[in-house]
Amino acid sequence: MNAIDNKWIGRRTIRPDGADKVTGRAGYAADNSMPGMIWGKVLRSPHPHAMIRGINTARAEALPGVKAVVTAKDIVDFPLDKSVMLGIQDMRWMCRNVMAREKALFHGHPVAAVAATTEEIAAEACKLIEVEYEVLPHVIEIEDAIMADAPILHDFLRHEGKPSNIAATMVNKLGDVDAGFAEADIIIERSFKTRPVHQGYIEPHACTVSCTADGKATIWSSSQGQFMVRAMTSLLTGIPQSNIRAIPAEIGGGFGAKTIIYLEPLAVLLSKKSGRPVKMVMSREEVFRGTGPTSGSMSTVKIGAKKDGTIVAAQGTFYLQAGGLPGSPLRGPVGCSFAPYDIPNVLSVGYDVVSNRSKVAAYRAPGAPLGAYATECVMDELAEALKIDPLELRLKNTARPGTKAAYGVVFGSITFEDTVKAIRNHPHYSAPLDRAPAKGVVRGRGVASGFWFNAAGESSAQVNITEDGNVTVTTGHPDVGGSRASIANVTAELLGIEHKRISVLIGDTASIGFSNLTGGSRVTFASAMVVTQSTEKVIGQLKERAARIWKIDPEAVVWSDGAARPAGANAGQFPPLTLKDLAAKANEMGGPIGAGIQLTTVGADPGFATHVVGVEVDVELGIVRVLRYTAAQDVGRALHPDYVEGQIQGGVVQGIGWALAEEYLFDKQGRLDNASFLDYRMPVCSDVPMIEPVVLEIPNPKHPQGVRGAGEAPIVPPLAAISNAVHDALGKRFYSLPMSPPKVLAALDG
């Protein structure tokens, strides 16, 4: 990490939310309680695919203790012939995801919801709802869904003029790919498969809603964006946004999956009908069955190169599972797969495929790990065939300033080469490898790189000086990855005061200006920008107050080390006026001191990462163990190094799970067969090595502190890096994930 001469920016300060979280005082969505509160429960479809011919709720409504029942007829219907977009979400699909309308599209699809005085009564009432289903043939896997005779989920979907389960396509093109391959001396083409994996957040979806007699609704929920909750709930319930207040609770993990809603509109309607506050909390099984994992994929990547390693053409075809309704993250693999490289001829095509699974949701760099898995494994094979070191192959073809990516951007400042060199020069890469340390065990090493777009967008902040001379900062984004700590560091640095004098709050929709979601690796970038501008306005006010006291021109006042000072001897000889001094005189010198900024931020440069991993394979048990992991990434400026390192380590851990263990398993009836943390195999501490982050700080010139988003790039390389390491150990390539013990043993036996 580069040495930076700052007092607070780049320091490992105490986390503002740390004490509350480790002592249990932090308030999460499921902790909320209100007088007169009742409980909501959801009835879910027992079939993966069925027409809903009728719903009779009379018996449930008659059960003592039941206060309200809602079905799809209570939710705003968005006609299918015209999209209604809110961010990246189409309300046509959202209204059918929170409650099945014409069809149940997956096992666990909500078909009704009940509110009652106890959870037990609400659950019993769900059993009394009579649903008439016409069971239809179902389809689960991509390869089955795209067959000519596959059951069609939606009659309105067409591909090449025919009814199809392909809901959409995306194409990125650069140059002439056929001409490029004609120039190649070597071409490698391979096909890959990945399974859907869940984001695995510890806190399930939960909310409490209170609707009052005057039509106002207040929502407390676990989400990555309170403004998103307000807007989507408004559209789905018909309640004006001005009548909805959304309050963000602390969030126990999201990783992109809490950028949409499931329970909030149901709870609003139940509360409105019953006249009582309603609380809803998903069980872990409901989370697995009814909320979005990320897509499984079926991909083919083809890369052509000259004998000297110059890549002349690349082609990718990516089929992604959307679940029961359209909307897989095609932009990830189609846009990111070849972006780190300067390739003159590229054709990248994505297909959005519906099948009878729960609708997918975003998962950390949505879609990008799927494309990188295929591309970076082919890059490894290409390096092997050309007898070129895999990192040298990447360096030879790295994108540079002025390189045009297939997704359309021409890169300005770009730091991919720096990440590759950081790994090439790291002892982990150059250290000798003991390939067979014990009987039945072999070891290998692999590398891979990755890219993520990074985002900016709308953000708001307010900085206020308290009467005792301390500072309260309010921003509009839920703190998922440490934004409060970073913002406290920035504010303390700019004001020149002690870090502990800064309080950072997350405002609700009624107390702060509009702010977009926490997602896309945008929040530290965007919030630091609006907080910087707000703080600079406050400093301007402080200088004006000091000038008024001293009776000099404000231009003759400077702010440094937490105090206003004369700019020089010509301005006069005055003792410094500290923040506390000026706060004490606020009322007599013009009133409260504070300023806010609302801004659509721009300038979020993309993120790059390069990883090296060492693995050990037990050839008798088929177990792959990750022994050592090193991840290099340019973060622009690490405002709070602990959190930056944590983001990198967290992304790697999730990638390890994706590569080696995690997958959704379905039975022949189309039901998820491992809907619990007991059966869904996420990594635990014993599965994870020490992960060394190599944090490169190459300041982003478009940001006042040089920040570049850091949260999503770390999950992009691990799938390919681990796959390449396993090949290095065994001499066998795996073209599907996860590389679980049965798959490894089958490959060894084969």
Given for the second form:
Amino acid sequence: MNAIDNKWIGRRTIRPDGADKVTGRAGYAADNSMPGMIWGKVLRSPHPHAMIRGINTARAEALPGVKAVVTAKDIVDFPLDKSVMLGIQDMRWMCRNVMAREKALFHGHPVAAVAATTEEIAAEACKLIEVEYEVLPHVIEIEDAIMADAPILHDFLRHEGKPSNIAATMVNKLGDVDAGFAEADIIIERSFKTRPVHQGYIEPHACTVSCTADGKATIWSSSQGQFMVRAMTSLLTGIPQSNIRAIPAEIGGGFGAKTIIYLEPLAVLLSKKSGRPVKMVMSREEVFRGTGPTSGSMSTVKIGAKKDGTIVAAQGTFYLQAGGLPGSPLRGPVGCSFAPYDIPNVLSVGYDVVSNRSKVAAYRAPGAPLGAYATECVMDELAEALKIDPLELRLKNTARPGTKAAYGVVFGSITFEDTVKAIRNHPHYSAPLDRAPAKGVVRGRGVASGFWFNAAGESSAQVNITEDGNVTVTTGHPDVGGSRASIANVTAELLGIEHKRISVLIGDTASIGFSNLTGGSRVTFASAMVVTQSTEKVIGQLKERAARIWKIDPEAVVWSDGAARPAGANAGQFPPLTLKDLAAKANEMGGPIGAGIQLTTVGADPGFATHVVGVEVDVELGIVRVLRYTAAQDVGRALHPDYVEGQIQGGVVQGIGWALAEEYLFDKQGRLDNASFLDYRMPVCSDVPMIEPVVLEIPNPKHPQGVRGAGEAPIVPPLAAISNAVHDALGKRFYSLPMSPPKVLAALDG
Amino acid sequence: MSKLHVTTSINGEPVEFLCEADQSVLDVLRNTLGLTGSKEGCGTGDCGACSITLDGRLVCSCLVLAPEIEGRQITTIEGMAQGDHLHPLQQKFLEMAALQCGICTPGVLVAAKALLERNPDPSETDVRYWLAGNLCRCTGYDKIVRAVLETAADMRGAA
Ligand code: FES
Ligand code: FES
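Starting from the form predicted alone, produce the coordinates for the form predicted together with its partner chain.
Next comes the full complex, and the chain you just saw is listed first.
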């Protein structure tokens, strides 16, 4: 794909942390234990909405084996009238999410935590805590929560001057939509619904914490950012950051949801009170009830076009569930929905709606799939109505470098068009389609596109040359899916040595400079940038050492193929000095060799994806099966192609689950009805086909290796692509997800 | 209630432990014996992260009570490599990047090994249905299935 002649970048090397992970030795959050450790458990609200009038912990504290109990009064309060932000998180909501304060806002909301010598005693003690609740009427669904007579969750929230469950509004605007629609020959407007889906990481939240008598806390937990763990725990416990050391365990999946914390501050307070190390592990049921998911949504999208397919106006209205506390990912649908297209008039509005559900957490391209679902389904109807090939319609309206997006930017070197063409030219798109291969079975094909902002931000790296001439690289972001392998490839390339001579580590908060979250598709982009700059500094030092040994000017030394060499005949005749040679002489020639960089990286241009999917619908059983899936995306440069492909394949399959099976179901009492992997149906191996990634590598000019973020865009198109394929198969359109068998059967009967 | 004394074999080694009557094998492996390679994704038999073999049969260790393994043989992920020699499946998973976060990997490997011992020449469909009890949220299964099929082919070639 790429003309650059690289030795390591782009190679499918074995990841540095691989052997530990295939032998069961890698330490994930729940794998740690400490001498003298006790166990923490959380008491959760049995009501979806209730005032907490009082909590009596005396009986629990009296139970033999119980060492500490904490409630909201032990956690630093962030009063409702003053917002304190940590990144995109408002600490007013975070402090009430880790522990209910005035009110329990969802079934499963933590109200107290206990630490005891065994898990059983801790669980027993939770039952002895007496909580006086004043049960309030609850509301679960968006359509009910925005009614005038809905139970109001928070008195302080106002919408249009009145108490409301609408916590926030976001508007992106470009041109004049009314004027735009007036010019249109055709307008299509449709409304859509999606259900909340959980991120579904296989590793439940867990942590071990040790607080010492001198007020220092060590936290061992898995997250998408040890610095976020430190900062948030500090804010919620009042312990200064310098006294908290957050050690990143291996992370067993996060997909955005581990960019916030649940257990760590509770464990810190329990450990502080008890004077013992405390371990806390959530059950799967607690994960479903108390963490994530992403928002369910209600949207309306309207697109107006000329007869020739030129889009003249687009309007979107997106209502997103926030859960019990404000903060749904409005930016996703509001900013991403129309971003692939050059549309002169856009109005995109999002509403953040609270209801009595667990507070939503980020999930891969947060909110973007919801918006793309609506927009890309309307695009399909538009293409059908205008009798234009759906990919041609996209190409006709494609955003290009210089296009102004409704979310405010003028695009730089974007490559949406290339993803559409890659699918149009792919054999999958033109393969003959056997529409009715057997009795009761029909097939169809659908396409959709998607957009994600991508992110850059703060990152740190340290590159050190060991005394024996090998290399350690330390960065500050957890490796969720192979980023160590990419870093090893980059460092090996720059130094011109075998990648096996490089070990890549994730530093804890005391051993590496601040690094922002692993999220937003930023880690490979940002870490490759800081590792490159650090390694270049190291190479500068190596050249200087060689110059000193040769007694020539450092400018007259080059670094190539793992050794310092005289730049040319004029520089003198010297045999090359390898990394090993220079490391051996390090002490006499100026000391240890190593360099670090702490940087706010910039230049993460957005990511686009276009997908085609083939489905089969069993009309007797209502089952939709995905038969073939091809996903094109520009990733700039695939530092390690396997892990780029893996991001695409994994994101697509999560999208398949979202489209066809996954949903949060509530009973009349406001309790989640399907809080297990049995009843919350994520795709299993036999549900899906191979997923073919088409990885385009059009270098991002703002990155040393050309990297563009890759992890999130792949989950944006599948919802609409599959809906459009089901329509192609059945001739019926679905306007709500998931397209699960009961819904498909009902639609076929109707 | 006093604890039960259990004598069993884990990865070919004789092992004794004390447990409660209602403790799962997974709990004993992880919290009593320090064998944390088997993971707990659900505790209800739905994710396969805790997969082990019990007298050669693939089971979810979260669903087996610890006293039940008295006098029986179990193998876990910790018993898969021989010394510093990885099992061909482990090696292939590394070469083909069949893991991302790796939390499902021990269970998937134990399950895949059990498959290849029964069926050295599985089809893609065989692999997909056999591994249907092992949830992976990261990979979309593509590289896992390919790695299992390729290991099977290699092992047949070597046999
Ligand atoms: S932990 Fe045993 S199947 Fe999930
Ligand atoms: S690799 Fe993360 S769950 Fe399988």
